[in-house]
Amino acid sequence: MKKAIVILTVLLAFVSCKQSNSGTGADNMVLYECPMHCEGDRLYEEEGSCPVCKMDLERVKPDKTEKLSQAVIPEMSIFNLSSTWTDQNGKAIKFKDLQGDVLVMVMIYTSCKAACPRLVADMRNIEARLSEEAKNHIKMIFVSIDPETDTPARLKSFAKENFMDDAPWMFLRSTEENTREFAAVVAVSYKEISPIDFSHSNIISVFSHNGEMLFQQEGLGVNSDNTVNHINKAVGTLKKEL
């Protein structure tokens, strides 16, 4: 109950910012797809070639893109947060740029030797239980609670070390203020206990394609059946809207 109150309070504080954020992210979304649909309905954010058949990706027809970008963002959506983040490739993004995918998010720091490796394993186990079709509509995201150490270069290196340097994996960092803000939204508490160590909550959160929190898994090595079920259900809902 306390967790729900924290999430509700933080998100409501950003509802008033919703209108001023309307000109960013998905409003200008340009997506690409494989002409042979080798990976089903998977959409790509950048031009290039299909990783399967190597054919050039084609720009998605405007009606499909507009359907995603014009979807109403609920008041309780994390897409109402205006903070800017940097991914492992140095690309600046806002949460609203992630609209259109189901999000599975967890907060870690890469120098952690205790709980975080187990959270990484939990995320990997969840991903392994999802179908290839479902993975086309999902982003599995690690948010750093140690932005000073976890530079984009460090996150990139960590991703490669853990064989997570490709979709659906994503690593994000931002300012200390933005990190604290997001932690409050997902009810994660953390505290620096030494220059290289933090104590922190162990929570994996599932968000809908419109940024609404659907489910939270708390603990290490816990049964992830409910998490996987909520992800698959969210993907099913998304596909009906495409």
The other form holds:
Amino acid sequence: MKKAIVILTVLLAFVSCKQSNSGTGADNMVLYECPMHCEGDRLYEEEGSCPVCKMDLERVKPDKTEKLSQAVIPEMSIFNLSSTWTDQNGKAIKFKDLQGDVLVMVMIYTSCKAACPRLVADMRNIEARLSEEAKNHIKMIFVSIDPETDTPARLKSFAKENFMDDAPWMFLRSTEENTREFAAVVAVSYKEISPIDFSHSNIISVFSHNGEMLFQQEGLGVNSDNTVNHINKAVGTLKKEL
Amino acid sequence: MDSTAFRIFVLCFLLMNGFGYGQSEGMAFIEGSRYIPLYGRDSTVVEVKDFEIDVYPVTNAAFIDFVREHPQWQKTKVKKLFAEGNYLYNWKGDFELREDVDLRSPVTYVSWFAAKAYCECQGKRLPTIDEWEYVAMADKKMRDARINESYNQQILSWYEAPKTYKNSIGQTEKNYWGVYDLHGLVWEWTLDFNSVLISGESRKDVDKDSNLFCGSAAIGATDLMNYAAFMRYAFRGSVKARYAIRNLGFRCAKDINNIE
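Having seen the form predicted on its own, the form predicted in complex with its partner chain:
What follows is the entire complex, opening with the chain shown before.
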């Protein structure tokens, strides 16, 4: 009977933690939830994947959810994606963790000999035209369309070769499925045409600090005035809000 | 005690047997092979591994069950990032269809994100383009019926038939694999629909795509006579993942070995 009460109390604590974000009683525990809520509001004590849909479990952070619920994530924000990514230093991140900076993103693969070097150059040119002030509020991100080849180590050496290992530069990779999903969001098409070659669309996307897409530059070596303007404007909006 | 152990053993055996070899309910086993799709890797042969695919497209009824369990995909709750305003347009509310819509009709007006989530929550996934086209090139008797003129004619005549999305599932002819409705009912989402790299520019005779797509020289079509397939690829190349379209539904697929 005593046991039952204890279990019940613990359960109630979990429930209240999840629903009211007050987090009383479960403060010191790290809990995980399925981003799809396949088993309703069930919480898991260990990291891993959802037994139903196999998606990575997400950490439930009471204080973080509280902060984020104040700064509401817009419906069209890429921060609604629950996928987990790895950067060139092997650190796991979600797009939500990038909230607060203006994001400039492009999809490439490091073994690409055709368009990617030019896309990298385009990104570098855009960055060079931003003010030092703006550079403090942006992230320039390369997302790999070839996660199998582009391991964090590979991304790291690519970053070093291109002198892009420091902020604002960032290189990300995830599973094939998450990559497909992200490509779908930014309307990038890509196709593996041989084990080391991909066809892909050349698109650089600008996102606000809330993760909303503001602008897309399509094509290679095009005039990036518009892109730079959009970034500057987004940084301006961000600074007003800070 | 012994009998309990024996029972458990039998149970385990049955379970393993069921998971290891048995066909999943409502799915057809597809024996993989190599074939030449309209737009292949290196423009030639692709390999499709053994897999299972749903015999029918997902119905409105099944999708109602899904949104009951997963409220974030309900008509009024879905995030705009994952579905445009037309999402489940032919439903009256979160769980009800409009009067002229049938529970046994394929669910349409669903975005790629919703279709993908549905399959994942069933322990399945969307089929790839190569898999879908592989199953769909069969007719009643042959695995690859594309050489038959009548096969292409039949599909093209469906493309002209109006409002087939209102029909119930399972009314078209069963194909070689025991799969229904790949042609003649609705178009279907594929996992990698966004691997089709043809743009409006493709219609011009100049190769302007080279600026928009890296490596576009390698994606020429293999058989331009296969006009029906060309329409499907063009359609896939023209949609975005948030789109919810009147005659676009989906079905799920599954790897063979992922449950052992």
